[in-house]
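Encoded as structure tokens, the following chain is the form predicted alone, with no partner shown.
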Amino acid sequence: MSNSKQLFRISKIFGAYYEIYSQEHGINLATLRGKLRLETKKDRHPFVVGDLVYVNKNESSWIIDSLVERKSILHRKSSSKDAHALSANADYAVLIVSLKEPETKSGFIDRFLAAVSISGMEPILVFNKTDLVNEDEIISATSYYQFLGYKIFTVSIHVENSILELKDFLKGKVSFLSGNSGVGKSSIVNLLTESKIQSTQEISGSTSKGKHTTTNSTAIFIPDGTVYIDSPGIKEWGILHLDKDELLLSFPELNIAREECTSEFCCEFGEDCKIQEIFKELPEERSKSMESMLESLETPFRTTRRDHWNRSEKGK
């Protein structure tokens, strides 16, 4: 074979060693060379699922030269020592929610839409579970998303056909996949992909939360050129790595206001803001995301019981 580079894209790491996917050589491992190494030091991982990178062969050895200038990267950072990078390159990052048993919180979706406003990815939202709830229900948790722009799909497992539309919409493309314990994200990668490749767990009746059954990010390749990038479940959507104008920018309620500022890095919140005015009218679930994020900007790597705030829990 010759020693020309060859492209390939990480598809699962394992300590020092990288699983990587191209067309043509199908999956294979490798290893950075050893000046690569000594560059990186500081980093766990100097490269991410989902990341192109340039390799070598040497002998039966595949070394991996050189990274592609990433497109795209997601992180979260929930305290100083939980920071990461969890995806690069990927055209969307999709967070699949649940309606019903266990109802994903309108924070973690909030904290979603934050930390993926500066990656460089398009937010898809993915309703599953709507076998449920009835369809009140439904447009009460999707339809502000909607008006904000978001791209919605609302699905269920165990209804025949649901999933075409989002599979089509995703189809070749790279899409960062997420969600939190118990929402079906596993079954839906599962008929995304027409396989089993990913284990799934019955929801514990006394806890309604499910167990995570993944333990590390995974690309999987499909032949007409898809890529799905299958995270673990994430408890949490750390947005300690945005700073405070990056968090008011990621409220696209907040965006037209903020470009009407005259008071250039001001955000003050005073009382002639027209900023603070929006903030006001926002509601009651999305004032409350707001306010738990910049708290947590203001107080960092310290958690607050108000970043569980469930739509349920209104009025109570």
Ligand SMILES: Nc1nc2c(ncn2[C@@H]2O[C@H](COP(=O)(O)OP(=O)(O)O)[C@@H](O)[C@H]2O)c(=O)[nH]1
Second form
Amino acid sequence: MSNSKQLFRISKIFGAYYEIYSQEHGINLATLRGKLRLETKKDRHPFVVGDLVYVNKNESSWIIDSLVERKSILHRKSSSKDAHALSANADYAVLIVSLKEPETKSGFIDRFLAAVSISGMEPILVFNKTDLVNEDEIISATSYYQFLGYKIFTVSIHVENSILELKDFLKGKVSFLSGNSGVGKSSIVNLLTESKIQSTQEISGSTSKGKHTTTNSTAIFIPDGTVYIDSPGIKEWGILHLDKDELLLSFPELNIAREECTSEFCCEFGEDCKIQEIFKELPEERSKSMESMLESLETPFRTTRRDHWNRSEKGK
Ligand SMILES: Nc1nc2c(ncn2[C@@H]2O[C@H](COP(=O)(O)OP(=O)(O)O)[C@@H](O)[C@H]2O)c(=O)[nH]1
Ligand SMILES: [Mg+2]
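Moving on from the form predicted alone, please list the structure of the form predicted in complex with the ligand.
Okay, now the whole complex, with that chain kicking things off.
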């Protein structure tokens, strides 16, 4: 009797069921081993989409036995009740940004970059809809992020082959894809996966199995080994899981000042603080972002906003 453990990746989570994938066995449904289920009673979803797990086959059913240590995990947290792990083990956290219709605000980008900075993933910014703006507008939206050292792509679904460079870059890697609604994420996922079934693939939260879904991320597997983890539209990147120091360090500009700072445990942000000095020199949009995020940390509940996740949690 073969009882050897097989390595799978979690591709979807719904209720007590996990959709798991391996190249050898394809997509299967699995449940948790009883003991694991007891250990994790409080936290109903001990696993996150992207997790690698060892799974046993018990007659005809797959039972998840254990979790492989994560190399990265991305969270967002807008309030004590609204906190989610979005994806684990991705190499890249990709934000699809729209240059126009709708224009993604830099405050949103900066929150994303802050959340990703403690995830173990490399942030990638994809500026979409280049066809709707001129060259100067593209440069003005992207150049500062490029200057800070972030990996940037500029694409349009209407410019033939413009996503090939991105596709090539993501090849063989695990990428978490996000963006606020309307930016063109589904269109880009379709081009990356060369399929038109993306929008129909999304699991509806109203099925009995979908009812207890706490994460709607879905992994998509390409035969060449590339993995895309698609997320539902995210309205706000809550950064309450960061402490103040992590937030400051998430700004490469301030990070430099922080390194030069001699009073290692201060961070009071006082009068003759080096960080404060650099802070004054930040471009207006960046300093607004930081101020807004610092304010979120100080008065966390003022910024709480109901969004997609909250709604899907209702009626439990
Ligand atoms: N002009 C232009 N429209 C785009 C582009 N990418 C997506 N769109 C349009 O933007 C709208 C939203 O796209 P969709 O992929 O559904 O965005 P999602 O909400 O992020 O998944 C659709 O009408 C798309 O046709 C682009 O590069 N240029
Ligand atoms: Mg979409």
